[in-house]
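First comes one chain, alone, set out as structure tokens in the form predicted on its own.
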Amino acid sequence: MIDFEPTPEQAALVAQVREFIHERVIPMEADPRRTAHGPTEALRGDLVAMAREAGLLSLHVSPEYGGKGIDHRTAALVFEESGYSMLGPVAMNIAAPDEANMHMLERIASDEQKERYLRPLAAGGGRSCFCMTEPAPGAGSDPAALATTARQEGEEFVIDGRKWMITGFDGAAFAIIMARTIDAQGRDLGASMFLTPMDVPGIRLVRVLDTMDASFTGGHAELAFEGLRVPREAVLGELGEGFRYAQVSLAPARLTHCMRWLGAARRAHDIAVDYTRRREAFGQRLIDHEGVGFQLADNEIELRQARLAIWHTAWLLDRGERASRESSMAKVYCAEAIYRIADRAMQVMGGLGLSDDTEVARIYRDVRAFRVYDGPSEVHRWSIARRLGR
């Protein structure tokens, strides 16, 4: 049985979470160090810094790398509150991609790779990218597609390939490298996953792509490996086993998406429900006119349905199931109610909803974003349908 009452340890986490974010965080939002390809590494930096002395830094961490090891239940109600402000991720160092690398890093990195690449990445010291997309006709929604590979020399590998889409690589302290992988006998062991430095010959940064959304240190970039040489001790985890792991953070990634998201979706409507209440037209407040309440009574349903997937799906991952079907569900349910939830926020807030006065406008581009982002909701609704037809 799920039980939906939060823990005291869960209450008060989330109240903590919740005053930083409206006395901290939010008046941080006017800081002209947002930019259009997110928030510079100087704004991040000062972010972090205030988490940081709030004792709410890297929170889904083991407590060995400076968290507390929350659970995925509590994740969700956590993560929704530091994303009411889309600086708050940021600030907590719950952001993608990092959030997901630091999951995968501590579950399959060796040792010394965490201390290496995880530690100082928990710590707020540093941000990291993960390079698996690639321009047409690479891999996008099809990894079997890849086309970047690593080819064994000796004791090391040379990558060569394009990626593109690529989250908050520039500026990213490290890379995990989506690869197909030749040996030196030259039969193909198929994908795996390499970590490198970004301070190496053999990365070259092709250029930072112009996006809608905006809520990315680094924003989104193209970029190429040529001739990339990285040692044998580089590969994370086993040769080959790329897909495999990861899948170690395809789930709960797609969930994190989620709870963040929500969290914006919620802002934005407090933010429309705010203004259609003290706003009045044709003698009446906005709110008081069906075309304008039932559109926000609509939101209020759909932002109830997308926390309960998040956390039905929440709770199976931490009962140690997969739960692949139901964070594709979450995840095309979340992204498309989110979606238009904004949409409503912004329709019933006129003029003023489409400007940059409020945080709709903002919310509204980036969570559009999410309908592809993690796998489209295409993508998402096929792997579904495959299921069924077994």
Ligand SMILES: Cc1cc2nc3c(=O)[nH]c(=O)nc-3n(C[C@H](O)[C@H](O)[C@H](O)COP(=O)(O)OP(=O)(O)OC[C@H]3O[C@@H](n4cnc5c(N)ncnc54)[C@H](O)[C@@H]3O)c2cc1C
Contents of the next structure:
Amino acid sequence: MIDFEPTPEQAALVAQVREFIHERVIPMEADPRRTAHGPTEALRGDLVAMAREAGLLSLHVSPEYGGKGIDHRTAALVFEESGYSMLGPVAMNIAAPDEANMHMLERIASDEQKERYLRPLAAGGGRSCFCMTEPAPGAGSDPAALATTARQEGEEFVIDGRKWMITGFDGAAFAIIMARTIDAQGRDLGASMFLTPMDVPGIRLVRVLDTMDASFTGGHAELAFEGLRVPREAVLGELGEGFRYAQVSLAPARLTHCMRWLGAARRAHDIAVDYTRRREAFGQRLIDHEGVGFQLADNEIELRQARLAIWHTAWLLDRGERASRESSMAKVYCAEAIYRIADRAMQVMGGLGLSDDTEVARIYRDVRAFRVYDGPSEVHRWSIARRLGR
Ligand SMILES: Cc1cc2nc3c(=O)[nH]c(=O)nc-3n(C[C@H](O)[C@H](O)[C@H](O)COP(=O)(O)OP(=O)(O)OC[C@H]3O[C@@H](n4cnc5c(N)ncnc54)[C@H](O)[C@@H]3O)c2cc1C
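Please give the corresponding structure for the form predicted in complex with this ligand, as opposed to the form predicted on its own shown earlier.
All chains and molecules follow, beginning with the one already shown.
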């Protein structure tokens, strides 16, 4: 019933990814093209080219679109290895938001939309973004507050509204927009998703925000849709089904974040273990001081717990279950545990931990946001508790 042994194919893929990350990607971490708003397009291009050459691009996409169609359990193994460098998911084209957007397009988009948007995205040619969150009083934790509208005019929809915190918007090739849909008779059909290329009138970049994290190409943007006209064929799936589709893709998307960040947490922990084995204070190695050793032991415990939560949820998803409760639990646990792991790694490394001489401080800064995006911890707890109250 419970089998944690990877298959020979999974083990071989994990070994290949591990070697790729260690031999090719980690040496790129010193590249000055890592900016406060993420790796530049040029750095991303170089990384993607390396993964393409290694046959490690977009592994979660089906072979028809150039991937290997790996299942969630295999993704758990492979994405963790990829996350061992924060540049790994960028290189392998499995970073947010592209990875989740590919997942959703493959399941919901029409054949024409797949050819136009999914195929080039999976090939690593351009990037995408997912435009949901709005400044107050619009949609945030509560998607029902969605204020952006798509008004039907003949065979077109006219989209107006403001979004923010949109990862990768600056420089993306296309966007998926969540908007409240009003039909030609003025009826509110609910939320729908629309696909649009970015090089059209009616899309304005307001600013790229300065945030704590720095691992997503393009950073996070505030933007305005001002009379953006999209044709009927731009609708992703069915009108009025936007929130349902978001739910379908959210559980796997939350989990892939956990997988990648688990790899980053392992990296921070490994760096800390290495340092505390070599550095001495008060006549012995740091790791031999109980106060340090216990922190590293807690890291080991939480890495294990996070991995088990991910594997179990991946197993449920592979059985065709929605696993929304389990993915909520995994998301809260991983986001908080991984933050604690990075924090402890920093602490036991003293001043070095706080500098950018190692990856630890970068991981700490980056992973903090994971407690907010894909649903803040409090919202997941609230939804788990609500189920208990029924
Ligand atoms: C780095 C980063 C990248 C992001 N990328 C994207 C993106 O690509 N596309 C996109 O659409 N959005 C993106 N977001 C936005 C993200 O999804 C939202 O920040 C998140 O949904 C929370 O919405 P909000 O910021 O409006 O917080 P608010 O809705 O203002 O909530 C603020 C806080 O209130 C608390 N809270 C809310 N509801 C409850 C409740 N029921 N019970 C208890 N406490 C509660 C929580 O602590 C929450 O953090 C990103 C955010 C970050 C930080």
